[in-house]
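The data below hold one chain only, encoded as structure tokens and taken in the form predicted alone.
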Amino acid sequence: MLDPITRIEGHLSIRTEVENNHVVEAYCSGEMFRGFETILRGRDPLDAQQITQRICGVCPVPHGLASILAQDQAYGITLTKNGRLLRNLISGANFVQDHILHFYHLSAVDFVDVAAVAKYNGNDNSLNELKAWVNSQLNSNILFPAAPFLPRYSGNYIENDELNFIALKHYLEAMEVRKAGTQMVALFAGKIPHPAGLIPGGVSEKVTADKIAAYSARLKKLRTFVDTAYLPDVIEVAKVYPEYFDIGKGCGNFLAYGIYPESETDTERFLPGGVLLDNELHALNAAQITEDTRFSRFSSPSGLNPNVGQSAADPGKQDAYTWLKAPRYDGHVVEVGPLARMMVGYHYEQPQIKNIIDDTLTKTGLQPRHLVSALGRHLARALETKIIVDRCAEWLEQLVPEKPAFVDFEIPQNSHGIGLWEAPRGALGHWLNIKDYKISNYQCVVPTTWNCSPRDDQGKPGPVEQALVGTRIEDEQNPIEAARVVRSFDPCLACAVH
């Protein structure tokens, strides 16, 4: 049992069994109820992008922007073009601090021994020049042990000294590289997090010169940071940890959205959307997502499109153990994330992912399938990163200062839309209905919900249980194997029990 799963967001619980060392079942387990769906319905829709931004505080962008997405729909809105370009910079910024997070902050420590600093009694220079950065950095003498390096499971953790330095002195650079980040997000959606400037119509902000330029001197800082340090790290660690390449595979169906549009009308997205079934890619059909209810505790009739979906609460449902739903696409498992987009770009043959991923893949001698593991949603994670970074310079040279970032619009009596997007866990969809000018149905299907899943109406294990299933635990008091393959996911469970 890992209960809670720490270092994610929210209150997630693993039970898995174990035979002769090897996870036989898992269950994913979503503790809280939260009502948000509930507490949207008979509101005014310009409501629901400022109360969905709180279903969580690391994921308010994307829930914003799904929000208006869906509202612009409704209200038959088409943006300017700075409405688009800046919420695609709002929206890249926002994906790489948090994707730097996941890697430094949430999942490097399963890997780097940060107590190899404080044990460190070498004579080599460049190590103690190092370790008196570290500490200094930490205002203290002694780094281990201490929060928030423990508690922690033992483990085998890397030997290497040079690289367990290098990377705990990129774990603290990262704290003042995501700070510049958050404060490209703030520049043009008026702050972080919860931002008001996301509104229907485009942003609310303003562009100028002096925005512009400010964003632009933080933006060189991120795309040091990832070319220097991010990047590099992910495949020092994917070195020292090949098995990791063969665990953690999960269903091996992806789904993604898409998102970055290319054109004010939305007809194509810098990562496209698609679903890819059994290594077939095929067009994404949104009438084809469905959400099962069988082992959630809500008591909603199952298999309901989002457009109809129902949140009726059922806390002592027989036979339930989450309160996820267990979204499905045609009756499918798939996967969302930077992996998913990662895998639908690359068989859309999408330049920009195809090539980096190309490059990556000889340089470091893995093939394609090695991406579909636990390490490999590290390296997705961390090669899109890379693609987003270097994607925001080319908008941001692109906007025209002090031309229009957003348009009127008026609410309609009765209407409906659907914002699909993707946060950086994956995709993530809002549908709104409107009756008699007030939200009169509203559902999210967050990435979260997808991925841990619970068991469908088939039985289906959701995609964590499946990728659990067959990992090797050397020790069960110390199931360090489960949670870096739960944590590969980086799953925020504040959102999944909205």
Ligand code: NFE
Contents of the next structure:
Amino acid sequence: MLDPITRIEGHLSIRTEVENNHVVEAYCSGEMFRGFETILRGRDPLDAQQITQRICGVCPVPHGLASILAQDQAYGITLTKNGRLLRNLISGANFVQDHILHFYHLSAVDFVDVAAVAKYNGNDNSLNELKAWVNSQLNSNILFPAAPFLPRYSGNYIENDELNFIALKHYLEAMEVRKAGTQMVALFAGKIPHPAGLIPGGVSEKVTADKIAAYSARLKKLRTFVDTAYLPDVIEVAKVYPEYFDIGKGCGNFLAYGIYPESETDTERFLPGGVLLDNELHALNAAQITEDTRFSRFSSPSGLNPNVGQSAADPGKQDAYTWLKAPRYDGHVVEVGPLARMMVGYHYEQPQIKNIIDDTLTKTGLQPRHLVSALGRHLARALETKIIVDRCAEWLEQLVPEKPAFVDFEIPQNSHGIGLWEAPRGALGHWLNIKDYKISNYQCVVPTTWNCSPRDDQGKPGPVEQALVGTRIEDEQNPIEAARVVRSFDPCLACAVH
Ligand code: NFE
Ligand code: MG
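Right, and the form predicted together with the named molecule of this protein, after the form predicted alone?
To see the whole picture, the full complex is given below, headed by that same chain.
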């Protein structure tokens, strides 16, 4: 039992059956009910982007963006150039700081030996200087034995002093870098968390030369950190754990809705959408999305498309073991997230994605199959960060100061819209139906709902459940191997149960 899984958002419990030191069965349980889809019924559609942002404190930005995208569609809106670019820049800054958060503050300490840094009393001057700097930043001997680094599972942590020291230094610097990233969101979206500036028709903040300059200065900080710390650190940590490129493979099918429209008509997205089933690429068809509920605590019918989805809670339901539904694509179990986006983009031969993946594979001596693994997810996330942070600089240059970033609109009496977007953790969809100017149905299918989904009606386990099976657990009292596999997906259960 891993309950709760720490260093993720929300309440996730993992039950495994282990035989001969290997996981043979795994069950993911989301231990919380939120009820947002019920709360939204009967409300003014304009409330949706404010209410759905409260699904999560980590990713309010993508929920807001998916919601206004669904509304754009329902109201028949085409964005202005500034509106499109601002949304890309808001989302870009959010992705970059969120991926940095996931690596340094949530996952790296599964590998980096923070305790070894605290205990270091060798003669290396540069390491002693680093230790003094780290302690000055922390303002006490908080490192050992103290939270947030301890307690932890015992396991095979990194033994290279220099790597441990540098990673911990970057852990601390990442806090400042993330601050800059969140400020970049606030500059163009009004505030953070839960931006008020995300509205159907565009973004309510004005584009000014001052704001562009302020965003640009912070973007520079982010780009430097990604180039000199995040990407190299992921590769250095990965070198110590080559076996994790063969652990935590998962279902091997991937889905991305795509994100970052490159034109106002949204016909092409910088990170493309698509579905990869058994290594074969398919165009996305939202009608193929369904949610099963056999093992979920809902009395609603199973197998509904979210356009007609229902979310009636049934806490005592027999055999149900989670508050997550089981989303499926044409009946297939699919993984979503940075790895899915990179796999789909690679198969589309999107130039930035293809080049950086090919380069990285050559430099590291890895094979393409290694990407589909626990460490492959970390690498894909870092590569995606690099691609996005560089592209943000180009979008910023395309903004036209003082030109409008929104268009006016009217809400029709009856309409519907689907906001298919991407959150840092994967494909995020909001399905909106409007009747008599009010929300008649609102359904969210969220990244972690896909990844941490329970078994479906056919009994097929979800992506994380599948990724755990086969994992070798050295010591059942310290199942660090399983924790590493689960955290590679960057789960957010607050979102998943919504
Ligand atoms: Ni609560 Fe979220 C992201 C969304 S994940 S963090 O990224 O949508 O299920
Ligand atoms: Mg839902």
